[in-house]
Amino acid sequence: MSDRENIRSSEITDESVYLNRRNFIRAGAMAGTAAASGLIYRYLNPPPPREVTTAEIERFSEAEGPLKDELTPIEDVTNYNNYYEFTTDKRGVASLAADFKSEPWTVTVDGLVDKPRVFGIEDLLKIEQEERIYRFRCVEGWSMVIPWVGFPLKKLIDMAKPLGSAKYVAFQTFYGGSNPKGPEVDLPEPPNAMGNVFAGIPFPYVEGLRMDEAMHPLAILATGLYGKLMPPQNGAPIRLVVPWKYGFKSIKSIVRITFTDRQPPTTWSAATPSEYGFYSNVNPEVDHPRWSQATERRIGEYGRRETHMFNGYAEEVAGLYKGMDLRKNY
C-alpha cells in the first residue's frame, strides 16, 4: 500500500454532461476537424477504437485505498488559472483568454531528432486520445482532481525519434505580445489580452523535462478536459500535464518541442532559482522559502489537506530519481 490518495472515478457526480462518461471511454479517440465553428471532437466509428480498460483507468484514477477524492468542479477548473502571459489574477484569465484564437495551430517539434516536424493541431488529434484523472498540486500551496483528455507524451517522442545524444526534452509556450523573441509560427495574433507587462517573468514561457522523465507514461499532453476541447485559460490547444510536479512545469500553449543534450532553461528557475528548481517534483518534505509544502487546499473545500511525495505518485516515479537528493535536486 503506497500512501497514494484514492480517485474514485465511479464516484464522480460533477458536472452533468459528463455523466455521459462511459460512452466518452468507450469511444477511445478524438479527431479533429476543421469547419467554420473550429476544431471539434468527434468518435472513430467505424471501426471502433480500441477501449480504454477499466484496469486502465484504475491505474491512472487510482481506485484503491482508504481514501477518497473527488473531482474538482469544471466551472472551478476553468476559473482559478494562472496563465501569466494574460494576467496574474486567477480569476481574471478567463475572461482575457476568451477571444485567444488556437486554430490554426502548429507545433514545431525539433532538435537532436531523426524526424524533425511541424504538427498541425488537427495531426495532434488524431493520436488516440486517453481520459486521465489525475491529481493537480500548484507550488503556492492550492491544488485539484481533474479529468484530463490527451495521450502520452511518449508518443510523440517515439514519433520524432529522438538521437542518442537527447537527453532532455524543451517546452515552448506560444507567446502573442511584441516579444522579439518569441516562436516564429504562423498563428493568428490574439486579439486581447497576451503581453501582459505585470508578470514579472520573461516570455515566452519555457519548459523542460528529462528524457526518462518525458517517456515516464504518467506524463501527458493533454489537448482537453472532462471530456471537452481544452478551453484557452487551461492551456489551449495543448499542454503538458506532469502530475506528480508542481503544476508551473505542466506548460500550456505548447508551440514547440526540442530535444537537446542540456539541461534547457526553464522560466521560473531562471528567474528565481533560489525559489523554484528545474526538477520541482512535489515534495512536502521540502518547503518553499516563502511558505511550508506539507499542505494543500483543495480547490472547493474547507481546510487543507496532508501533501504526499510526489502528489500521490510516488509508487510510479520515485525510481526515476534514485540516489538523487531531493532536497538539493528540488
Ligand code: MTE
Contents of the next structure:
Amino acid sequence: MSDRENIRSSEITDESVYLNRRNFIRAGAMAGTAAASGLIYRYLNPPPPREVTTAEIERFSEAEGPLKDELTPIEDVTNYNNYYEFTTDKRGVASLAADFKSEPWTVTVDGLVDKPRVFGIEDLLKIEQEERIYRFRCVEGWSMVIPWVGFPLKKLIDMAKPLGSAKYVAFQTFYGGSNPKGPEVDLPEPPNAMGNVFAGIPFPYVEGLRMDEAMHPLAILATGLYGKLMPPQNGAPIRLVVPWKYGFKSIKSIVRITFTDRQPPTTWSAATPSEYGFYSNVNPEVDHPRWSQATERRIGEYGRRETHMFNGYAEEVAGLYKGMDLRKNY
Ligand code: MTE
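Since the one above is the form predicted on its own, can you give the form predicted in complex with the named molecule too?
Okay, now the whole complex, with that chain kicking things off.
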C-alpha cells in the first residue's frame, strides 16, 4: 500500500497504558464467549441494527475511557477509508460512495457445502446482531477502535454445512455486474472501474481465510457500525472483520462466499506477493519490507503506540498458528 505514515520507532508505551490495554484485551476476549455481557458484547434487540441514541454511545465511550482504547470518533471511522474500487484517496471514499445502493443485495454461498444458498441481505439482517468493539489495525501503520454491529461468520458457515473437504473460505467483493443474482440486481460500476490501472490491484477484490480462522468466534460479518447500518464507504451492506489480522483481510461489500479445498488467491498478495501474504496476522516482529510494524498511530492521537501480537488478541487466536513459522507465513 502506498500511503505509509511516518513511523517513529523510539516510542515506548508506559506501563499504565499497557495495563489498561490488558483490560481491553480481556474485554475483547469476552467478546468471543457466550458468557460475555454488558457493553462489549451486547445483543442489539430487536435485530436488524437499529439506530442507537447519542446518549447510549456516549455512555459507551465513557465506559471505555479509562482503558485508553477509546472508541475512534464516527467521523474518522467514516471519512478515513480504504476502498480502492472507489478511489485510493482515503478522504475521498465517503463522497464517491455516498450514492452506492446496497439494496437489493445478495450473497451467494457455494462451493464445497451441503447447503449452497443465495442469501438476500434481509435474510442476513435477521440473524441476531451483536455489537463488537474491536481494535482495527491497517498494514499501513494506523489503527482505530470501532464498535461494529454484526454476527459471527461461524453462524453462516454452520448454515452452509461445509463438506469435510472444505479447508478454506474465499470471499469476493461486488464489482460492476458481479452480483450473481442476475440482471435484476443492477449493481453500479464503481468509479474506479479501471482499477487495475489506477488502483494498482486487480478487481474484483478477493480475500480468504483458513476454515479454522473463519470459524473463530472473533471473526464476524459486520452489517453496521456505531449502531447504524454499514455506511457505503465502510463496506455496505456486509463485510468481513477479522480483528487480529491487518485491515486489508477485512473485505468489504461481499457478494460471494465460496468454500474450497485449496488456499484461495487474495488481492494484495496477488498484487505484491513479496509484501503481503495470505495470513497477514498483525505482528510487530515481522516488518513490512518498506516499514516497521512495531508501532502504530491511533487515528486521532499524536505519537505512536506499540503494536501488539495479533493486534492484542493473542490469548484468543495464537493457538490457531501453533507450530507455524510466522515469518514464512506472513
Ligand atoms: N475491501 C475492498 N473490497 N476494497 C478495498 O479497497 N480495503 C481494505 C479493507 N477491505 C478494501 C477492502 C483495507 S486496505 C483496509 S485497511 C480496510 O478495508 C479499511 O476499512 P475501513 O475503510 O472501514 O476502515
